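Presented below, as structure tokens, is a lone chain in the form predicted alone.
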Amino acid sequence: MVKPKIGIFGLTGCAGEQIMILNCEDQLIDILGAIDIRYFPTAMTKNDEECELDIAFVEGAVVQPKDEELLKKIRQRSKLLIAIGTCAVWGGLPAMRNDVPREEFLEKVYGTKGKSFKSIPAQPLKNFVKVDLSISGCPIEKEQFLKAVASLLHGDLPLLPSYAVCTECKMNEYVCMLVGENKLCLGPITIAGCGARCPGYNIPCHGCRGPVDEANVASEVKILKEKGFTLRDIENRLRSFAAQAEILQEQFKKE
């Protein structure tokens, strides 16, 4: 049997997807027996730069130019592009303040030196090039990853959460952090994969994995407006990963 040809690929970003890989140590001597990664950089000395790929991971979001060109080869040197991280899938943290000019963020950080940077506002994958699946998470969680490495050695795309962070709440029986402890929770629309893991340490969910599909915001951000929370608490909160995200973008015009 020919072992697929894979990538794993960084744009701008922290490198938590990859680190996030290299962390499945008991199941990394099987994944290598059964992959042909060609390309992993921060894994590897020696990586191709040139050869067709079966399968590219791609973490980091778009905030260079440069990033712009080397998603765009990615893409055509590969079958199938996989955006792992929230910073790939929505745009992540580097976003969050899109709204605010370019320039003016360069000129903050970098003073007048900033002018030589280039830079443009953060974007995820999708918005440049095809993306055949999305991995989202702040980071990914590995058993995400070795499920989708699973299904696609069967030729088969993997079957993600389609259901909210509330669901794993309640399926692990904690305390509701928005109805019972009246903290500003975005559970409600967040996609699930992550088996609640703040809610555990009683701490409310931020939305590091994006929303989910069909996502009411509006309703969300109406109980905590109920709540006493602030339009630009709720709207901070709602920023902090997936201010890219199509369906908070019009509830933020609709503000």
The other form holds:
Amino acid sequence: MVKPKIGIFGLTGCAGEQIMILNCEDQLIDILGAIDIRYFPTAMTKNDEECELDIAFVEGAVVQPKDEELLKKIRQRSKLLIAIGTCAVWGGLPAMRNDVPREEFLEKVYGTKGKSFKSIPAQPLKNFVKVDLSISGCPIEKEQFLKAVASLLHGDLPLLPSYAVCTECKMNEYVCMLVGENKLCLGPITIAGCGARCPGYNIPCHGCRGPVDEANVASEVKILKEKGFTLRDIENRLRSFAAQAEILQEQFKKE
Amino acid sequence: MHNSVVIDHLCRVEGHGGITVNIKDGRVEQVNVDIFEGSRFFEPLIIGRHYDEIPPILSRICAICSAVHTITSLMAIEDAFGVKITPQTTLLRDLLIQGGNIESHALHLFCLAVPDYLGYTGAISLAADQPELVKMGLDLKKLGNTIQEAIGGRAVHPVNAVIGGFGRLPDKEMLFDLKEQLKKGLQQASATIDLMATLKIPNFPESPTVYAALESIDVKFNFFGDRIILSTGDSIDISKYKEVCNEKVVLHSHAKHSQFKNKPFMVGSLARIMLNGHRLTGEAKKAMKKLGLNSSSQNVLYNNLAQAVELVYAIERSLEIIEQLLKHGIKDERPTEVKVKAGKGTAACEAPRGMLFHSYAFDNKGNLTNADVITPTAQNLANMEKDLRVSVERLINESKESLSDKLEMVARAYDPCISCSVHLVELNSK
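Please give the other form, namely the form predicted together with the partner chain, since only the form predicted alone has been shown so far.
Okay, now the whole complex, with that chain kicking things off.
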């Protein structure tokens, strides 16, 4: 069997997804045996900048023209493009205040010299290119990544959960952070896949994986308001990881 | 003779950076470390946010250093509000940070740096020839992650460390289990020292260097401290960290540069061993001697040796912490309550790559009004340019390819974390 050619790319981000891939310590050597890594500059030198790839994994958000240029080049040379991590899938933390002009940020951070730096509002990959599969998470969950790789090696796209973190939390029989502990928990509207990690540590869900399809955001906001949270606190949390998601943007417009 | 050497994309480092060298008439005119990682504007994004949202957001500055970013952020908030933490919390935070050190140093040594010394393009090609060696590195890396998962709740961006304590405390069985794994890890770390002792470390980047680190808070080697010490003999309280990391904007870099009294300085493993190494005990002390780090060194490539010594230290320290926790028994403590007030707070920790500072101001409702984060890689950039310049001057007659490889080796020795360096600090509301 010909080994699939793989590229692992990082746009702007914390490298969390690439680190999670390297964190598959027990499986890494076997995976390396089954694939042909052509591009992974975080882990190796002498990368192939041109060859056609069977699968490109791309992490990070697009925050500057350079990112957009690289992303379009990756799309051209790849049969499958997979967005990994919340930045690539939703825009992530850097996209939380796209309503503020970048020039303002550049000046605040770099002073007058900031004018020479190029910056655009942070956006997910799908705003620029066709994305074949999205694996969200900040960071991605190792198990989900490994399952995806196993499916891809068999020529299939993996089946990812389509329900909320809340469901996983109930299955684990954790104490409900929202109803039981009155915490600002986004479990009911956040896409599952983490096994309700945070509630397992008595920490409410911050929504780091982004919203689940058809999330009932209005109802979540209503419950939180009834519990005494201010609209400002609620909106801040909703904005943290996936502010650009349409389902959340609709909510912000209502307010 | 070359006119210029341009390394577009530094590989085997975290993030996006390059090196540009301009040479005129056989003389080095300019050496720049170009940082073109995009700006994420963390500080302006978080202004106005409630204090408890700050640590999970700022942990995302960097995946590899996420544990120490979280802890330093928590400490700065606790400093601002006068929150006291228990000795048990202090020990657990230290353990979490050691998990981060083990993971980070093992990753850098085995996957990024050592392949250079053995003539490979990375751990992937090294694994094809020497799978046992790479497997040992991955085992050590996994040990660090196991600690971070057990104590922090996740290997990257920990969720369990919160203001005043921890969300959920580890149980006895978990600690016993960690202890067994750490014992095995200590043997592998000793084998790492033996391996490092066989490497021939070239001396082309050697040049006078100012080192800076936190003065260990304990009589023993430690990653916490209230004072910054420098090899110049200066000693400065961490609240005045800006006197040391005077940051300035340079046009070729999205990261600012630090200089102390107009001179670059180095932070990280080598700086810590040079300034605090005499406080090491046990196997780490022996390892330091074996690798020749007990006398002063001015060669940044020795940073890789210092990382190996700290790998031994981090495992021994983790074992020591677990012994103490088991001896006293895990007390069922809830996180200390926070009484919000207007104020400022600053904290520092030694991250794997060197001193890390978080400094915040809050209004009387606990909303953030000012934030400043200075990361070790940002502090090291000016010194890295100094070492690259010296290297180019000495290697100017070598082929372009060989020169480029060696310059990358110098940059890599710092274990730069470029995402971290482009955190984009400094928001001084006037």
